[in-house]
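Presented below, as structure tokens, is a lone chain in the form predicted alone.
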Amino acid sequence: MLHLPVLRGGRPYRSLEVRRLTDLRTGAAIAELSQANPALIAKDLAAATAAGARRALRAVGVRELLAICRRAAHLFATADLPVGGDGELQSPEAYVRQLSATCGLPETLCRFNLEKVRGVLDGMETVLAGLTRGLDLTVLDTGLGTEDGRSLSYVGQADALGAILPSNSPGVHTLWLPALALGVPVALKPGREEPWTPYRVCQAFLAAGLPGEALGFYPSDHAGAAEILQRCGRSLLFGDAATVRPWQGDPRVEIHGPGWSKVVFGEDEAPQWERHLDLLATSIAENGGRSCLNASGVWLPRPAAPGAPRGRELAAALARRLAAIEALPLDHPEARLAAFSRPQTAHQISDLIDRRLQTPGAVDLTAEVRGHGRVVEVGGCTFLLPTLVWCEDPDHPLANTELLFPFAAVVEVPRAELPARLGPTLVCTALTADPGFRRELLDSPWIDRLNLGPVPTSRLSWDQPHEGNLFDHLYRRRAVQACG
């Protein structure tokens, strides 16, 4: 059977704990899998080693990190390349069939992600301008350079970035990847059903000629992912509510949970929401829904007119659009809803949507459409059919969720509340030209990162950051003066 060992500073390792993984259809098993136990990784990332792996990777210099990003890129999309610890090969497509096979997710949105991953260390050099704001990275090689006249230094505030994944999407990867470009090894735990995709990242650098002692690949459990938390001077949090809550407020953790993002109209783009319900769904239902970018909510200002246009029927009319997306076998070219790995998850999610209906003030329009439920089984496979709830209730317990597939909630506000109602955001979408709502939306502390305009919330600019800045968390500016 393939085994996937930890790598250690790159290099493969066997444990003695394994851990299976399987295809979700069949149940059948794909692979073995290596656990690292809490004591390797505090042996591995103890401050020496880190710190030597830290030097090698300082010692290429950033120019050449940039050069192997882009060999890597390649490799990544088109090499077979190493899978597991006995001189297996994965092809491209082979990524693809395994990844789908065990996460759930259509092999076509697997190559979609494969191309965001391929595009993203292809275009390093733009997303370092972006996460710098066009910083000269020579000042990473020397710790010292100048900018307008003036002395300047940036220190590093961890000899290695930790990384806990998670297993929704490949597409999450992107956001450790400038690490490495930046002179920063990482010690990355894969999730648990989605190993596929940091391993085969780290075999395409070292193939691509990066020093193996910057790779760390640590599948473990909860306990290995807090030692790598606490470990790593820095680190990437990946889940949900209660995954993240313990880490909030601690500098070294950047958290990615929930993102909750939303599509605003402004009352002069409200009458027109017909125009805009491409926008809308593609928000919602991108990449299986499965991203923090998809949107969980489309907010609209209450209109004063009697027989003005209501939220109601442009929710009614996004319903039938998302009603007619189908669940598909995961090898169809044109499935576009990813199955749950776990069956009873996808039970326990439409319970909970059940219950929470139960209380007035919301209705799912999307099961009017269908006339069935939105739990289905195909091709072995369990599904949760797209949702959308309309919720004349601001505070219904609806209003406000965000769950792992394409789900939302239509909700109307008088106007004057609309910036202070939507609450974390962490991608909005602002439909309006209205000058003075487009500021209020620019002043709110809520909104982590605001598209002006018909922009869906899952689309990325990635010289635009999103969800913090992994160059602020990697490094700090120092003051520096010096004479002579």
The other form holds:
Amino acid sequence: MLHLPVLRGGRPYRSLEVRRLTDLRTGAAIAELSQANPALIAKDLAAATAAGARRALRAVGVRELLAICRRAAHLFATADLPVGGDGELQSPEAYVRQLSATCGLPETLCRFNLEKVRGVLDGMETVLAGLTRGLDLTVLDTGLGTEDGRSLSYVGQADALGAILPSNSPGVHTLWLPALALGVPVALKPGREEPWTPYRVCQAFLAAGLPGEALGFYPSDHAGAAEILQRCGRSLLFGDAATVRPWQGDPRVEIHGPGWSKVVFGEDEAPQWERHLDLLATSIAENGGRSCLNASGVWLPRPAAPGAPRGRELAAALARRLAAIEALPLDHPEARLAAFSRPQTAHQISDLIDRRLQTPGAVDLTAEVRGHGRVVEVGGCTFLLPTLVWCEDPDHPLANTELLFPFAAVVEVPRAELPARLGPTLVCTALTADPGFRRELLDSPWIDRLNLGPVPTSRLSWDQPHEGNLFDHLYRRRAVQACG
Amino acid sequence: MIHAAPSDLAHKVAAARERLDAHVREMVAWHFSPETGCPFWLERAAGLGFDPRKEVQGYDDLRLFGHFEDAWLRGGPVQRWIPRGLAGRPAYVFETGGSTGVPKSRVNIEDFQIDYERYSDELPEAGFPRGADWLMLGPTGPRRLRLAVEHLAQHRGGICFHVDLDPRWVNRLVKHHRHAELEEYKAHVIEQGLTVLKAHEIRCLFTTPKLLAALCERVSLVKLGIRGIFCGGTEMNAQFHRFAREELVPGIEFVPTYGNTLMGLACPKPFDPAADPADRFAITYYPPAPRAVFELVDPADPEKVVEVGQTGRVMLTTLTRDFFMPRFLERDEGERAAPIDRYPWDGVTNLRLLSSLQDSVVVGVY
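What would the structure be for the form predicted together with the partner chain, given that what you showed me was the form predicted alone?
First the chain shown before, then all remaining chains and molecules of the complex.
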């Protein structure tokens, strides 16, 4: 059987402890995954080893690292790359099939994400320009430079970037990729069902000539994750609210929890809601609705006239749109929904929605359109069908809920209260031309990423930082005065 | 090395079985005689519906007792466990579990000394030279292990150094995800251990897998003169065993141990460097028969013993003068291991927490 080893400084290591990866349609084993024991991770991340890896990357230099990223982009998307411990090769198509089979994302969306990873690697220079606001990156090679006549120095905050990765969508891997181009080695703990993308990225980098020392790939359990988070000077942690809670407030750890992304209407655009239905449906359902970028809320100012049905009408129209999305087999070219690797998870989520619907003031409008339940089985997979809820009040327990499938609530809020009531919002798309409202949103500390105008929440422009700024996480600007 | 012919092994297995049956009769006679038995079993005998001294003639007859229940060990009075035949001797009480709620208490009068003295004969002389001093860097407090390792060192002519370690505090930190404090406590323990190791000529070490890894991050145990490491106290899998031998402490005698307060101390199958990697590092333990016996049973039907190589739940029977514990279902599972020449009775391979319990304790990072 195919065996994915641990990668220790780029070198494969076959563990005696393995975990099986199964096809969620049939339960058949697809591969086994070596598990790194925590002490092994600790040994590899010991200070001297990590510092050595960092020096190896610095010796390559930023220019060449960018060239390596471009080569890796091409290799990742097109080449047959090593996958198993016995020299097996993986074509891009095999990667897509294996990924889809274990993480439940349809093959079309896996291809879409493959393209996203390729795009970020290929356009790394643009990405870094966005993260550093156009800094001349050679300053990272030399440690000291000048900009506009001012001395400039950056000091690295970590010998390695740890990343505790999720299984929901391969697109998230684009977030740690810039670390390597910035000269920082990585220690990756893949998600349970998605070792495929980080492993293939590592192989693409090795084939592109990146020093192997910079690549740690450690499938492990939560103890292994804690080991990475404790030892890396800087880390990214993906997880649900309970997973990330113990690490909140630790400056070494950048947390990627739920996004609670939203589309917000201004008074000026709310009457024209019909023209934004496509944008709303895309924001909610793109990429299977699995991403923290997906909108889980559509917020409108409550009309002054009592009883005006605007929000409810929007919700009904949007529900019809979303209810048209069908569950299809993972290899179907039109498939847009992701399957759950554990069917009971889908049932638990559905039960949670039903329980919360018992609180008065909310109604599942997609259920009314469909006339049947939201859990379905197709092609051996369990899916949750897109669900749109109309909430009369922003305090309703479903008004600000993010779930791992296309789920959103349409909510009306008094205009004056709207910006203050948003709560944490990873991406906010603001549909308004009203300068006053725009300014209120620009001032809102709740919003991480703001789209002004009709940009779906799920669309990223790579010249902007996303979810914190990886460059600022990895480097600190230091004052330097050079004399003689 | 001369391998015993299969018929020799079969002979040894049969002989061991005869010894076990004789030992069962002797222990049942001890625990159910009014002159020597403990109040717990003597009172219980009245309601059993059979006379153990007549009807239990061998190991298989222990079936009549059903399964020992751990609830019987939670709470007092612990004096009800002291056999009258040992009355007046100094008694110890050891605890197991207890991170939350009432721990199980187990009275001990002579068991841990006997268990560890016998085990001492199994330790390789090169790694654990007689007369050498030890450091015990593991759980202390109301635990058998703390005294048992000290007794082992003394029995071999050495002195045992100690560091305080409270495993219930560690469990609490783990449970509440208090990572920073956990690291701080670990560093506190390790630093004390290093101070002792550097200040004294210590050759032998008892420690847990996690503390061993933490020690090795700070120092070379080879350079400090450590010759043998006796490692256990928590679950250890084949991967850690291999990692320890290959990367943490190459060149040092490494002996994985499994013991618990209810059983005593098991013997690991001797390490065979010539075996293929998957088997070489698999950890197989044999109970100290006839004082303790493992059976691997079907978790769904504990009356059914699984075949050799199959996975089963560990059913432990302890048969000493201190303690009679028939057919206790442990929280552990593993693969049933066949008898070997050195230990001609059943053992267990890859001992681990029952998989049905694992699901309830896994904390997922998605």
